[in-house]
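A single chain comes next, written as structure tokens; it is the form predicted alone.
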Amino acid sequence: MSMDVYEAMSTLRAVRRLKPDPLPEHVLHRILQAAAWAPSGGNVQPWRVVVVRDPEKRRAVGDLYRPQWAKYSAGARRNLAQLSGEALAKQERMLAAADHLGEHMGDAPVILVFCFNPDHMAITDADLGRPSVVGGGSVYPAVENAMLACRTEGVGCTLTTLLCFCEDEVKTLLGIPDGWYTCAFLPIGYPQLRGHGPISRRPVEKLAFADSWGTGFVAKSDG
């Protein structure tokens, strides 16, 4: 199965309603292989992924996720009062799908738990007096590769980090050793509804600057 990479990126929609049907082993392996192809600082690959398929462990992950989503969604719903029209309808649809995942996280046939070891990373922004993000550059490309592979395979997926709030419980459940920590959780499975499709993002002109901050980027003619 193949798909143009631009089509995959532009249709990688968060899919939160997943069938419980198991994924074929060859499909799952291709998704994990895609993650392994991702770049990392010094090609160290300071990440590992726990592929959670055991029904009891998946159920336990879901039980940990449910209250975390409940707390997070309460704040998100308070913000709905500021919206109206299509913007409100869009957020309500998203929250309805996220509520479904909140109740059914443990029913996903596979949950990918990405872990990292900071001792194996060159975290060049660790002492800059601001939140450090550089280390993630050696982990999240693998997460994105896995998600793009899911899209290509017709497998639904979404990324959540809410379970980082109960990391100790997750580490105990999955036997994650000291020195390793969690950073991304991907419930994956075949979509219940339409699955992936066109996504909504800010245009390039709102995100890219030309040579200095605030100078609007305009693509030049190739002629």
Ligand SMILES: Cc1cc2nc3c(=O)[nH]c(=O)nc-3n(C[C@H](O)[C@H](O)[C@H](O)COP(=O)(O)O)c2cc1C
The other form holds:
Amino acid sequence: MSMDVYEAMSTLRAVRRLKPDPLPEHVLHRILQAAAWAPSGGNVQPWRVVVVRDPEKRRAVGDLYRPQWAKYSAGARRNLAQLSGEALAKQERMLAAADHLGEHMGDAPVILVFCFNPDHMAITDADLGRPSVVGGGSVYPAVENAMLACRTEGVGCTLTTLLCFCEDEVKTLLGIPDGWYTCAFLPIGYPQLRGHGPISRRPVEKLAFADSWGTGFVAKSDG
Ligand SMILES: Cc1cc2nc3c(=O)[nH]c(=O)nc-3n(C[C@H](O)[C@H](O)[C@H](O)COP(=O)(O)O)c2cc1C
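Alongside the form predicted alone that was just displayed, please also present the structure of the form predicted in complex with the ligand.
Time for the whole complex; same chain goes first.
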């Protein structure tokens, strides 16, 4: 199974309505292999992933996620008042799908719980007096690789992080040892509906600057 990497990246959208059907083991292994290929600082790979397939444990993860989503979505719904037209419709569609995931995360056949160990990371922005993100750079490439592999395999997935709010309960449930923490939870499974497809993102020239901040990058002619 393979797909052009640009096609995979440009159609990797959050797929939140998943069938409960089990994933073939070889497909799951390829997804995990993709994660394992990701780069990390010093090639230390300071991450592990707990592949949650046990129905009781999935249900327990889903039960932890449900109230977290309910709380988060109440805030997101309050912000809808500022929107109108297509932007409002889009956000409402997203929230409806996310509500479904909020109710059914435990029904996904597999939940990938990514963990990290900061002792094994060179966190170069740890003492700058601002939120530190560099450590995530040794974990989230693995998460993204797993998601791109899901896309290629026709497996739906969504990156979620709300369960970090109840990390202690998750650690107890999954036997995650001291020194290890959670950073991403991916419910994965075959899509109930169309699954992956077109995405909406800012254009390159709004995100990439040429030589100094603020000048949108526009490719010159190579000739
Ligand atoms: C760091 C991060 C955390 C996220 N957390 C959640 C979450 O808790 N629940 C959820 O339904 N989606 C979550 N998402 C998915 C985003 O909402 C989604 O990627 C974004 O709205 C773009 O949607 P699209 O990929 O379908 O285009 C998260 C995504 C990221 C990158």
